[in-house]
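Form predicted alone, single chain, as structure tokens, below.
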Amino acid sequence: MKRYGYFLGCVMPVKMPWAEKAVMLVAKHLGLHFDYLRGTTCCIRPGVWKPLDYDAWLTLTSYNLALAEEQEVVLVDSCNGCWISHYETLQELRENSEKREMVASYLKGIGKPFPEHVEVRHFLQVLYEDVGLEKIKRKVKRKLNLRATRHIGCHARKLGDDVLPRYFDEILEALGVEIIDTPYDKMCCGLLLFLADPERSVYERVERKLNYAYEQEADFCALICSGCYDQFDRAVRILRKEAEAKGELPKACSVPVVHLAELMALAFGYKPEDFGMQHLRCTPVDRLLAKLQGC
């Protein structure tokens, strides 16, 4: 049986503790040998660090790969940004002998093994390829019977639309979610754009996505990437603050943003309080839970 080392990342434990708990509940419920990757550093976000200092990005990210080698686990990411950083670093080490030697020298100097046999997998790959859709369907105790838009995120398209985006959709549908296609499904959340142009990042990306979800009467917007959630959370807080003077809630702020693992936990029979679903959210889930109870 494969042993998995879950890379938690920076955002999830700070802003998404309910998603962290849900991921662990779902993994154990599916019978996976699943635990945290221990002793990690940041993934060294590639969208920032690669253009600033490529060697620093490659070397520091390799440290996490070395930990997975040392702990003899498959490195698993649910955040697309963390996954793409680890995935591309591993590719570079295997294809570029010069960079491989540089990283090997660094790791030897700190007493860590070179990641010779490491495998990097997205959580969606673990669910769809290792667990399988049929087993997930068998584990469903309660069909959700909800309608949702979804945001898969840019980096999840690295392997093509027929891999992670398709896995995401088919797992949602297996839980009983009706997917609402939108004109903005391939639009970036605007996370890195926020560093250059906050207004475009908020109003042309997140607000547009959530406004459309509201207009289509979606029960929620589903995502899996912690980096994308960070951007949704930031944008909703900005929109809410700007609306305070008007005394009305922007429609974009009334659409819950929900992690896939939460939906799986609910469909598997867990209660919202089992993973703290009601707390620390950019948008409330009370209306969503009330509807779910009525299903």
Partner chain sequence: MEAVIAPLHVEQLNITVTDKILVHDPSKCTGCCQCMIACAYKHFKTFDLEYALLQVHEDPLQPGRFINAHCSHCVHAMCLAACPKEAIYRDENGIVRISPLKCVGCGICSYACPISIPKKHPRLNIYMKCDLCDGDPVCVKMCSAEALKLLPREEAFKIVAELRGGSP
Given for the second form:
Amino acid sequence: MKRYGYFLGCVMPVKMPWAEKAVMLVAKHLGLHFDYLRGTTCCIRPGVWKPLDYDAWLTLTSYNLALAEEQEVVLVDSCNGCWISHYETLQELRENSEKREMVASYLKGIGKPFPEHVEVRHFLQVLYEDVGLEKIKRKVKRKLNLRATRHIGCHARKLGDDVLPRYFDEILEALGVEIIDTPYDKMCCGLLLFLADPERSVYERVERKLNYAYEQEADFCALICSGCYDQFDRAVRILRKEAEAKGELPKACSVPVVHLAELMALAFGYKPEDFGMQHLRCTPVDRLLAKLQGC
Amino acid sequence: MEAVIAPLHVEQLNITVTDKILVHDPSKCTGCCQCMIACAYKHFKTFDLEYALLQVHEDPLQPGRFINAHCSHCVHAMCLAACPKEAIYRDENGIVRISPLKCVGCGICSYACPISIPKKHPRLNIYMKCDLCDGDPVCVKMCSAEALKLLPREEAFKIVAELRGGSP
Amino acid sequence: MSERASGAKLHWLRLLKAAERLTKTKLSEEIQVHPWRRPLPSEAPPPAKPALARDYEVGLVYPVTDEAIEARAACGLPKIPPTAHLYRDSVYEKRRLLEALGVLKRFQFNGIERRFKY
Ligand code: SF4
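Please could you give me the other form, the form predicted together with the partner chain, since above is the form predicted alone?
Now the full complex is given, and it begins with the chain already shown.
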């Protein structure tokens, strides 16, 4: 059986501990051989580092791959940014012998092995391909019966709309979530755009997405990527701060942003307290939980 | 970096053009603007979108859909034909470039181009445009959604014709 | 055409040739050739600087704050995540990589003072 090493990334441990706990709970519940990948640094963020310094991006990403090689695990990412970094680096290392040698020499300099046999998987791939939708369906103790919009994220489209985005939708549906299609489903969260044009990234990306969700009376917005959550969290805090000055709550601040793993944990019969769902949230989930209890 | 494009000779006009050009598929674009940011950094070492040599705009008729304006290094390059100072030229790979030394910033290239690709430098009185990153465009590498692609001209024309709704 | 005029034309053509030679470089190189387009001292774009500094300092984008520690405990997780926050060796290794790659020098980042020079 495969041993998985979960790559935490930067955002999850400090901004979404509930998701971290939920991922661990869900993986254990599904009977996976699942543990943390230890000692990881930043993935390293592709949007910033790839243009800044391509070779540095390759090398620093390979560092994390080398950790997986050392710990002899399959590297699992639930953040799309981390996944694309690892996935593309691995591809580049396999195809480009020059870069291979460069990375190998840098890694040798710090006494790390070259990531020769590493496999990288997205958490959605682990759930859908390795575990299987049938098994997930069997494990569902109670259907959630909630309505939600969803945000899959740009990088997850790398393999085409038929792979990760479809997995995401099908898993959500298996949990009993009714998906509301919106015209903004494809639209980016604006994480990288925040560095270049913060206003556009907050008002024309996140606010519009969440406003639409509010108008459609969605109970929450589901996502899988920690990078996107970072942007949602930041934008919602900015919007709320602004609204407080004006004295009115914007619509965007009343739709909670929820991680897929949390929903799975809830559907598998865990209680929200089991993974601390109410702590450190940008938008409170009380209404969502009340509705869950009601049904 | 290794160039991924090759020059292509056009007999009738006796010019050399690039064999591959950028193609953008709006149905895949997510509007993340990574291409613009990477472009601005590659050429001007800044994340300021004013400096980006290609533009991503939201479709005014269809919210949530994005269109991209980028240089095609045309066979019949209007900018090149219009430049009064011969500042625009085709290099040996067929990439249409603006020489910043010769450019006087008149802006005629921008008017001549059907989609106004040459744009004014935010600080200097010169115009600037896409140089296809000397053959290995960074925007294509950045696009995770695979909306931006570098394709051979013929294939590109077919795709664009399809996107426009016409027969290929 | 008078002799003077044709001389001027010749001169102009020579100048044009010279300019052509000079400008048939890559845009990325041109930026460095012309004095008014010299690259700024640091190649790190200002909005990305804070995160780049933390890359060096903690190895990740966000430090573990007291608030995060509290929330982690409430979620039933170890207080410090098993990333480079806990395994400090990773940070030192990453710093060595950054140094070796020449990134610090390019960004004019002073590792001892933990700040960008420009
Ligand atoms: S990088 Fe790709 S998806 Fe993002 S804005 Fe550019 S073309 Fe669109």
